[in-house]
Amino acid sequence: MIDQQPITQLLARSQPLLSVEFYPPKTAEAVDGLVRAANRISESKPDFISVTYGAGGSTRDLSATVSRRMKDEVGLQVMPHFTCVGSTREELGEIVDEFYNEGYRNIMALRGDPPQGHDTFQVTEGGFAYASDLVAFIKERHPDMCIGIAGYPEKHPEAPSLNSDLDALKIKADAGGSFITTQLFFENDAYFRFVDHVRARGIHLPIIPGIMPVLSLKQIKRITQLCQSQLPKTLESALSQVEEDPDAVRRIGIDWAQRQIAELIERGAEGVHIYALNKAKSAIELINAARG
């Protein structure tokens, strides 16, 4: 086990950061698949890895294990994803207290999904509505933690404009935020349209571009449906063109990858996070692409 650093301290370095995203299975007995990618994924040497939650909460003792094991087993810096879905106050509190005396000092504090069964998101009574107010609660209960704070390059699906969208992520940036890890994108001018609208605000913190590399067409097309972000033409169209061929597919959704990540760094961005869709293999070659 390793101790647990902020990622401002990581950031505050002169190479780019390099982050790993990886999601918990459905089952306890994958929990220990997912161990060993992230064991592989470890010798590419990663500066952290962060934990989601299933959706709307559904993984949550799941994510918690994960987190553990990431840290303790294959000595990973690890953020765990923290969401206001299905908790009252109290239980929020006594779940971040756990992950502070456990030597977590990174969340990545979020609203969370609309819960199974529900299309919007529901406020547990006597809990939070926003990721603002969670933000402000942690920050409160432990100053040192550092928190990460979720940004939509393509705007939030549910924020009826961008404006509004950037009045958001304001709050939470004032709330206590520490830095800002965007969703999926496959055009980077969207990225850097969104730094020049972020600082507009008045808004400084660490801007980390979120990418994730296309492993298949049907699978990228569902989840940029959920998250409104746009696929290419250009992209679509050469994934179509070999949609029955995984391996042609794998390697224009890296390869793109790689070009996006290349640029991103070329042109000032921060670091990159992976949403490696726990494949290590995709992740390895993403970091070690990163790195030249």
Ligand SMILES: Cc1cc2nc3c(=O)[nH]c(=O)nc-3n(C[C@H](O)[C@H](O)[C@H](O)COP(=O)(O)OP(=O)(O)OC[C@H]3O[C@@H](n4cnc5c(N)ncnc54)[C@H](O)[C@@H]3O)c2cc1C
Second form
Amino acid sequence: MIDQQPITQLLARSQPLLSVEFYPPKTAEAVDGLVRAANRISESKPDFISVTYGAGGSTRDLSATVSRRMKDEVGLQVMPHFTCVGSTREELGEIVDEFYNEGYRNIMALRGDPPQGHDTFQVTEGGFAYASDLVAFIKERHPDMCIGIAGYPEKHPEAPSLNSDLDALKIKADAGGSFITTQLFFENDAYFRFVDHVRARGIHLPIIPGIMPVLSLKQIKRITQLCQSQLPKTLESALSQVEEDPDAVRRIGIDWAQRQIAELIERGAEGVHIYALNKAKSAIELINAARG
Ligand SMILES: Cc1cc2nc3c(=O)[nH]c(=O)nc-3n(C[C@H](O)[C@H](O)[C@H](O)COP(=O)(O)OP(=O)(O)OC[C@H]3O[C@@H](n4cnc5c(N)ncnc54)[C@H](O)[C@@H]3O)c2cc1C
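Could you please show the structure of the form predicted in complex with the ligand, as a counterpart to the form predicted on its own just displayed?
Whole complex next, starting from this chain.
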């Protein structure tokens, strides 16, 4: 087991910060496979990994199990994600204290998505409406916790305008956010424009771009529809032409992500967060390419 270091400390080093995101599998049996994938990825030495947080009880337990095993067995720096969905303040307090007592010093604080079957987020009675409330709550309870917050280069889907979304980001940053990780995007200009807007608002936190390699056209269409990130026409058309050939799709997706990462780092991004879709091979290829 290694001591968990605040990501702000890792960011202070000169090289770009490289991190990989996992999501908990649907069943406890599948966790072993994910731990094996993390073991393979750990050989490429990502700076940290993060584990997403689901709303339901069993998903929530699996998120905690995955984080714990990656921290204690694989020996990685781990940032669990945490959302407001379905919990009162008391429950959120218990969960965050548990994370803290288990040694985590980083947490990604989110509002969470509307539950399936709902168009809008449902505030739990006695819970929080916005991620900024959760950030302030964690900061008050554990001032030394380093808190990641989400940013949306192409605007959060529910926000009426980019301006209002940036206002919300400013509130979240001022509440105690330590760094911003972005939603996935495929055109780097979207990221650099976003950085300019964020800086113009007086937000000076590091902004880590989130990159997802395309591994399947069907899957990426579903994901981009949900998060409303633009899939560029050139990329979509190249993928469509080889749709029946998974290796060719994968090659195009990895090449695109590698080119994005190279440019982001070259133009000064503090690091890259890889949405690895639980796949070790592509995560390793992207980390190795980013290190040059
Ligand atoms: C890096 C990253 C990791 C993620 N990990 C997870 C995960 O592990 N589990 C999961 O369920 N989901 C995850 N998500 C998805 C996230 O939960 C959704 O995008 C969710 O809809 C918004 O979460 P948020 O924390 O950005 O919310 P918020 O910052 O609360 O924003 C939500 C909406 O409310 C608006 N808003 C915020 N504050 C105010 C205010 N004070 N007044 C008016 N409007 C306001 C914003 O403009 C936005 O439209 C992740 C997203 C990202 C980018």
